[in-house]
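Shown here is one chain on its own, the form predicted alone, set out as structure tokens.
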Amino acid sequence: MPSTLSEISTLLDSAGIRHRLKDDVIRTGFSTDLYTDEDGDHGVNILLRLDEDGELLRVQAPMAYRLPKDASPETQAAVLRTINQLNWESKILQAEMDFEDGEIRFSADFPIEDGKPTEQQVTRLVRLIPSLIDLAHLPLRDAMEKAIPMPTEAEISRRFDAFLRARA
């Protein structure tokens, strides 16, 4: 049986978390600590919606940032290569860009089949993405801003090598 925003909410009311339920969408948000939006405010906002008739369900941050449309090749590439190390670091948030209008925006998808999520599940994806938004911040607005991508392990590991090589 699949679920319903009713229920979601249901549980996000048992956990505390304030929210509202319109339009076939749950609306809600949290303050963050190094994220801010395109008016400076230190917070997200998070939309919850069921999709696939009520099996999956989907947190999104939609809008988080903006990549602007006359961004160069090189800001391009950089926020790309960001965008793919986080997806690679993360096991359960994934970033997203849409080159038509450059909103970049960030989801986690549960899937529920024929199971109903609990407080738990609903209020551990809820909280997440808040918290992986501040972890991304920086590396974010390096790439779009400098144009200086966020570095993989690989790379970070190299660097330190050399430094130490040049200490020695």
The other form holds:
Amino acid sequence: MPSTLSEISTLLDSAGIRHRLKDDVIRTGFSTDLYTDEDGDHGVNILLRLDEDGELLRVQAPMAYRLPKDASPETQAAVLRTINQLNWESKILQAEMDFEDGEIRFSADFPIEDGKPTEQQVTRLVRLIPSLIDLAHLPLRDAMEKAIPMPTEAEISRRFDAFLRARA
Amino acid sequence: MPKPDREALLAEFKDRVATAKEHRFADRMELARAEYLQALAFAEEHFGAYSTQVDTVCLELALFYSSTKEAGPELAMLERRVRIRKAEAGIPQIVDALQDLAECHGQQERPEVAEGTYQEALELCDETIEAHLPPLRMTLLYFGIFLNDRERYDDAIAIFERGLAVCKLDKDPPTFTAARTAMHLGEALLQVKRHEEARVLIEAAAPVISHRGQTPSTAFGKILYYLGNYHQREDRFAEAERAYDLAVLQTHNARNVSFRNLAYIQQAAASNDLKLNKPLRAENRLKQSVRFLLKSQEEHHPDVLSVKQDLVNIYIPAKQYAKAEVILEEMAAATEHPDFNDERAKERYLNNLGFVQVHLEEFPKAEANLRRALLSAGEDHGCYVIKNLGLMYQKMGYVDEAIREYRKALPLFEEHFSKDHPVAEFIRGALAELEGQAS
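Taking the form predicted alone as the starting point, write out the structure of the form predicted in complex with the partner chain.
Following is the full complex, with the preceding chain placed first.
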């Protein structure tokens, strides 16, 4: 039997995560260390909803960032490379960009199918978002403001090794 | 009865150690102790006193005794491990055990013995033998950290430099160890005021140590915080912001989060944000800083009050008096704690509180707080407080009372500060205006 949002809400209650269930969406939020929302507040808004007749749980931080429409091709390339790198290094969460309006969001889809998610599964999904959004903040800021893409781990190592070799 | 085969004995030994560990991680210390001691006896009986199994249990027991704060037994286990390795193992293994022993001596406040042990480990290593390089560079790293902790920065610099040179000898560069060494070398260089050399090293190493695959550390958070402070002093505010942000990530995601460190970082970053003209971000950081400090400090602790004062210093110039009032009321309440004994600070908080209440036109509250402030007045006889009483009466339209207070305050400013002090100028202006009205 598919899950319902009320059941997800009960799991969040049990985990002590404050939230609100209204209009088929659960809304919650967490404070962040680095990431600031459009109003400059250190916090991220998170939505949970069920799709596919209750068989898919979607956890999203919509509109986390917005790439301006007039962003240069270099900036766009840097942002896309950064998003790719973030996804490459991430196990569960994904960063996504909508080219229509420049929205960058963080999300995790969890196939419930015919099972029931546990409290640990739901809280891990939800709590991952503030953690990843803080880790992603500096690379995304570099990409959006300076057109500098997030380097791969191997690139970071090569640069440091070259620095050491060049150092007298 | 047939003798149990070695495989079965090894399996039983591993099982005993695993059970002991399970108890230790679950904080069932007495059960863990019993299991470890049985595993040790088992290993001695079946594998010999100098076996790798005894070596394994010795390290486990040392970790156990370290967590139960039993210094003597911890040291005995690590010394026994060195003896086993000297008898049975090669140089890299001996160096590794000596390094653990040196760290233990350092933590147990025997710095001279610790240093001797580090030196003994270093003397055993030969840089031309590849197998010696990994333990050698780790020993150099930990020895350098030991010297940094004792504020022997010049000695630490020499050791870290040798460590980086050893890192370069390896065919496959040990990038993470080299980056750790560079970070700690940067710390030592900052302490001896070789700031630019430190900056170059830390900025080169920071991407390696702060990559998501590496475990964040409070120590790196501290080094990045120092770097942020350096940038801020040099008016490189964007660079400072980045260093502080990295410091926050390192500190908050470390295994043992130091909320006090986190609070200091956020306070310094807030000061930097103000210079970047980002008051909202500064305000948010300071609010976080207060929350972090209150996890371990009480409301009347000087650090808590200092951060709250920074918040007030944002609100008052921005004329956000209602926000300032909430914070100042908390600060004034904190001064009532029996352990609080800074009368100057008390006067300042009550005076500021009265000042914002004057602007909020909460005159009875303002007067009460300004009068309370006067009770804590110091050498300047509360001249700021008296000026604010004048301001209050002026705002209330009580001309004579305002003139009286301003006339009391003016000579005090002239005496304790200077004739052209900005507040003295303000009072003269206010008096001229009020005396015009009175006449």
